[in-house]
Amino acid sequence: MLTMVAIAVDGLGFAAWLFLSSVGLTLIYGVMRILNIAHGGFYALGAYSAAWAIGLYTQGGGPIAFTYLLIPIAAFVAGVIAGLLVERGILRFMYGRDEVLMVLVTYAIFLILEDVTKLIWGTESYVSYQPALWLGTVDIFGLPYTVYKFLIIGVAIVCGLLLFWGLNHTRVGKLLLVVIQDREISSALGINVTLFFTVTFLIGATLGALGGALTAPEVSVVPGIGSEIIVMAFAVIVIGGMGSIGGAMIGALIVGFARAASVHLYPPAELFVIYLVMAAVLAFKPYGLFALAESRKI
């Protein structure tokens, strides 16, 4: 019984973290058709920014409650600045190129961002446990869990609902869906596709940074933290269907519960089970569970 409870809670917590870290990646692919490997760099920038800001603030002796405001602020600043530099400085010159070339370009940007984090924050680890510790723990069937874990689950649910509402119930969201469906016709209809590209990329980069910033209080932020997440984020969006927000949510839940079950039942297969699930899904659904329909041009 306790094992099932642990799998359920840990799986839900891991799924929430994966969704926050991968939804920006699938959003960028859905609109811009770019497999953005640099997303791992935005995640790392968010984690370092939040850990650094929390550490600097707590050294001053201020109330811990304010650190919960520092996390989204750090993510927003890191995501917008880095996203704007990358999109306006590099990617806008590459639009329309082959998708394989874009993978190589974003991989190069990811490596650059990795070095940027080292130049700014050095190679030492950053620990910002105060926000996770301050909220305390809660017992579920005798198993203690940090309240902060449930805060991340709540943030993931709110982000998912906001994205769903924004895409389906606002004028801008509906125009964005038109751009996703066909960029050429959107441009012919007078929609400023370039502006949508820039805004979408900034939102995706900020969501990636938010995933890292929310994770910072629970882990030690070290160089290479972006490499780990980009692999799992790709697994999530491939399972759910690239470009699908709902697919990212389902993919995160599948990977989260699969990993939690492996951790509690057979730990050596922790990573193997993620790729096993991905291979099983792709064997029956080559484009993922909820892949967006591609328009056929004649």
Contents of the next structure:
Amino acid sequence: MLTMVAIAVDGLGFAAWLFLSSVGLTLIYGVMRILNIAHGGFYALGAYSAAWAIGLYTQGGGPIAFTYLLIPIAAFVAGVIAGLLVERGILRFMYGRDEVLMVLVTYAIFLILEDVTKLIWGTESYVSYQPALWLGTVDIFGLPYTVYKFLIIGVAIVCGLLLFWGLNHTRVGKLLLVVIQDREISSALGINVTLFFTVTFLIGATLGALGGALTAPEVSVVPGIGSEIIVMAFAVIVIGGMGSIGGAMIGALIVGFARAASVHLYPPAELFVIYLVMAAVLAFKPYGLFALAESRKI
Amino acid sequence: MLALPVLVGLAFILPTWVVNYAQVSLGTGLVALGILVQMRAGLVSFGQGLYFCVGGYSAGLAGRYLGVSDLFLLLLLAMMASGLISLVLGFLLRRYREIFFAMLSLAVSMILFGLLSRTEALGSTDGFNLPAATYLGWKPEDDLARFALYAATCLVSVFCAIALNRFLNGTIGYVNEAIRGNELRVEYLGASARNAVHITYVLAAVVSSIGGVLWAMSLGHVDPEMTNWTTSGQFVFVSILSGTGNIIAPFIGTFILEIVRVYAVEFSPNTWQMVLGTVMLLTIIFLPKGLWSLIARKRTSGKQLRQPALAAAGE
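Given the form predicted alone, state the structure of the form predicted in complex with its partner chain.
Whole complex next, starting from this chain.
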């Protein structure tokens, strides 16, 4: 019973983290057809800038409550700056190339971003546990959990709902759906496709940075966190069907619970259970759970 | 064929460290060769590290638990292991194309990475050491051993290159090019695209595992990092850098990459990945068909290599 509760709560926690880290990836793929490996770089940038900002702020001795504002601000700044540089500086010259070639382009960008974070923040680890500590813990059936974990779950749900609402119930969102359906026709209709691409990429990058920034208080931020998250995020969006936000949510839940279950029931499997699930899902649904083979929707 | 005596002869002329890099490059070049073979069919494997690792580990395991140190026997064992694994996995992977093939091959290789990282008996993330190589009962010492391993590496690599060249110029090789062009047409013409992909996949796996054995023997060590996605990514990088034009290209590409990496690490230890990434971007922008296109452009004007389909926006 206790194990079941632990699996349920941990699973939700993992799922929220995975969803936040991967939804930007699926958004960018859905709109631009770019499988963006550099997303791991955005994640790392977000984590570093948040940990760095929190560390700097708490040394100054201000009230800890403000650190919760610092996290999204750091993520926004990191995501927008890096996203703009990458999209306007490099990617826009590559549009129209082969999908697989774009993977390599973003892989190259990922390698560059890895070293950029090392150049800015050095190779030592950053710890910024204050926001997570300050909220304290709650007991669920005798198991202590940080309240911060539930905060992340809440943020994930809000982000998911906002994206869903933004896409389906606002004018801009509906226009975006048109762009996804057929970009040539939409640009002929007078929709500024280039602008849509840039904005989508910025939102995706910021979401990736937010995933990293929210994680920063729970872990120590070290070089290499970007490459860890990126393959997991791939697994999540591939399971859900690439380009589908609902799919990313389901994928995150599946992977989250699978990982929590393996942590509590059979720890040695923790590292590869994700890929096992992914291979199993793809064996039956070759394009993921929610992907339409031809006209992909988001 | 001419390459073999030249390569072996180089060992006498060039300084030891260059020979060492050449040897390592031949090992990893074989993996890149495996990727190249699949790329001809339009498939990019982001998990070729899997077979690189299978090769290294089967050599290591055979040395550790069976006491085998004969290079040719180890190669045979690795080929059998990778052949078997790829045959089974091929039934799954042959159904996928493009990005899904890349992702699924990556997933499979990451499963092995996770398994090996958690297996304490095999040294977890640290890996373990391999015995020195023997050759049909002959056990050379010191300098001679180094030279013998280098010569054997050259021999095997050249043999693989020739065999694969034959393959690419054979029926399935051409079917593969047709698959990249238009798969539906291949099926209408009566050839099975899936079978061709399956055979290519197994072949690429076997070649990559040979590369794994040679690489592991020259370093004397294996670890799970061999099948991590960043390793696989670098193999793909080499194939892009060198281009799919010729069978020799991956070897040259690997050697250049190895040199670039060594100098980048030496001059700026913290930014070598940045250098690598920049080189990669520049290659993609300015040499879409790889370094080999520089040579190919000079040599042939009539024998044009087919342009990889640059998919139009939105397909």
